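Let's start with one chain on its own, the form predicted on its own, as structure tokens.
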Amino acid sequence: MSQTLEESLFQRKQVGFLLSPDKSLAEMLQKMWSPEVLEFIVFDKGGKAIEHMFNEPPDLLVVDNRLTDISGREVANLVKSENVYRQLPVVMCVDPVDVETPWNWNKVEVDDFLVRPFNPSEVRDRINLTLCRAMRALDANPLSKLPGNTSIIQKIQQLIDGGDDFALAYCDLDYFKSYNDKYGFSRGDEILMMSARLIVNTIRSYQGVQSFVGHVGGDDFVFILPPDLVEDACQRIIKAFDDIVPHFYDPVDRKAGNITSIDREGNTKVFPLMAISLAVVVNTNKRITHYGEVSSIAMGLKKKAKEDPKSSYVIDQRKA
């Protein structure tokens, strides 16, 4: 059975709370999506919903400014004042009279608003967009701001489902932990930011092709390019990384070409300067059918790449 648009957007069932005395609004929202995709639970009073919300937080909050016991803006600000729920997307429903004068949106913490009379198509798309925006923001790596695991998996599966040929490279920084242990997290973050910029700028230079860069977490990154460009990209990334990374070490360590730090067993050990290993999975002729296969193949390739203490790349040569 083919997926609906919303099923492909959301990946899992979403639950929304509607806080409104407007029965026609409730009926419209409940009919707009299948309950298996986005189910709306309706509260005609704000107070009842707030108590329920903090016990079982929804994925989306739609608040009507027509609430009689508490104003819509009060509900929004109450939710956003709780650190745990700040990421919860809030959409405000208002009447034309409500927006005749400008609102100070710094003081009304909503993510979008809808004005009566409602256009069902606009309501559907703006709520879909609000949910997608929230998922992207939550998924983004907090340091590099690059797409995280969920977006990476979705992108890979999207390419597989579309039957596209692509090459996916996993990039792993070698000896990063020893650097972090010696120089501290702040300087370690500088390495991660440098690596993110280097990979992004390299991939961006291939114009007019389908590409993607993501941050799995820690010192692991991925990028996607057409198969015929990926080897050139690996070579350029390695050269740039090897040219730049020595300058992140103190002069004494840079001159020595190594550092003394602690290994994973707690032993003092000498480590080389950081290197970068790239494991490239190539999917042509629809050889791969699920993103899990990509991850499995990459794990074996990463081990092989890491056998070389210097920066290196390994490209999967298996055919369909």
The other form holds:
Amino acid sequence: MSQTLEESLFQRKQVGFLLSPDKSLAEMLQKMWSPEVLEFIVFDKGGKAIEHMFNEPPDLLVVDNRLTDISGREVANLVKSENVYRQLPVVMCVDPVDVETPWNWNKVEVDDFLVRPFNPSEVRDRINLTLCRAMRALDANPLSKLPGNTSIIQKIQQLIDGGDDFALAYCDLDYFKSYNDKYGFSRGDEILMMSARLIVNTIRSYQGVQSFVGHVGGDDFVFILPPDLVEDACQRIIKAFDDIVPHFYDPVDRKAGNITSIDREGNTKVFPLMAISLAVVVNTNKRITHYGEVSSIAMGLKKKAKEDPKSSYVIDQRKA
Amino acid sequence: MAEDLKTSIRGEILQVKDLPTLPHVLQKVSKLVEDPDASTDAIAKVISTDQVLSAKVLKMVNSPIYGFPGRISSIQHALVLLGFNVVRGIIISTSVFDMMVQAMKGLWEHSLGCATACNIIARRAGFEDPEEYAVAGLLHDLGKVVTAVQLPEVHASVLETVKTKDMTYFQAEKDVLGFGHDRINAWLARHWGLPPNIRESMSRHHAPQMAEFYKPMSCVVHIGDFLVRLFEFGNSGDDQTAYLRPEALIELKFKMSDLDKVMDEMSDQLLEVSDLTF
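In place of the form predicted on its own, the structure of the form predicted together with the partner chain is requested.
Expanding to the full complex; the earlier chain stays at the top.
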């Protein structure tokens, strides 16, 4: 196939390892994608591949159950038991006889499997799908399922490179930590889930425009909108947040309008109810050339937004 | 909690699945949801006129999927947190029973009137978030809807018993079903994971003095139910005026003059509500 990377499903070249003594399988896979899209490196013995894999992990691992020196399951488990490699998608190749009795997929943590005789177009699309699925899962925040830092950076750079005007808002919660300390992390997570839903739905309600919401981690979120909509969005988010957040406090604290918590030194301290701070960086006329500038401007603004104990937003007014 | 509820006398079963909603409310909401300029407020207002749709929206937002179970009791907040796509999904999947309009039209108006009353009462009593009290008022007779739709014959014999034995609807339910709509409410609310304040006031609106944790809300719904019947707005299935428990007034520190003011406001607002009917 002579498909180019741009035409492919992937943003960059993918490298796959095939661990199999089956020459025809190797040939089939290597022919299916152009090497600039997905290149397969073939190992006929499992043992040889493992050190390679640990030093330079591929984007995909295809393991044949016909391996003679080490079992396919063992290879798969080796990969999945290490958190560093856990995200690496593994596809297992089996013979019909292998799956006559059901496998315990909790013990063999592969992502998909292929059964001989291989149907080439099915193999192609299963592998494409496995790679796409892995890319989606890789960068999602495990709590909110929103895209994480890799996707956020990619998105910002893509907008900068395209020369588009955009506004990026950096959102974080004031007094989240004291809420978490007092009520425990599982109720803290409730707040993060609520904030994520609220931001996403507010941003998605602007239809037909370039928008994006990401979860940096913890109580930090970002969203991107065209500059002319961003102020309205900030106001709506603040209004909704301030309306909803009191419902996540116990009635006594809600009534008092604050919580009493003990800080690290053992002192009793009173904290206000949570608020949301938004720092907005506006990029017009290609003022910004690198995503790093966006985050450093945002961090400066964030301090300003945080000076106000109530929910507030600050918009960067600097012109190009 | 069991999926379904078995009546003790006739042995028939009420089911949680496929609860009905009103077609014209669905149409209105669908239109608004499709309109990019429609505000959440406008959509929330229409959804709040339908018990079943309201209950479904609240059920969804309070389900563990969203990660904050039992926290949200206002339709407005639910819409912000669910997003229009999910609301559209709820609408599509909500099955419509034509008989609902026939059999329960009076009850729908009664519920809507009660919601209005609860909002007014809660504000008068100085409670925060009067909309939540309105939700509780709207849902307070949901159990009756379920019986009417799922066990139409049982429902008919409840109505018959009201007439022949000169009982209240509530007593007649116990006579025929073995339990009242208060228990069906408790069962539904628990099954749907509704917030505890809504749940308790739905199941305690006939006996607010027995409410354990949310007595004020249960009392508001009790008084709201009483007043809307006094106004003869809609029909809850009863012929006679309900009994007003003095404990409810004491709990809210209400005097007769407070009730007068509530009733003044109600007569204005019920006029507006009746426009909503068709």
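Positions refer to the first chain, counted from 1. The structure presented is a predicted model; accordingly, all values stated were derived computationally and were not measured. Throughout, rigid core stands for the largest set of C-alpha atoms superposing within 1.5 Å between the two forms.
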item	value
Per-residue C-alpha change between these two forms, residue 281, threshold 2 Å, rigid core fit	no
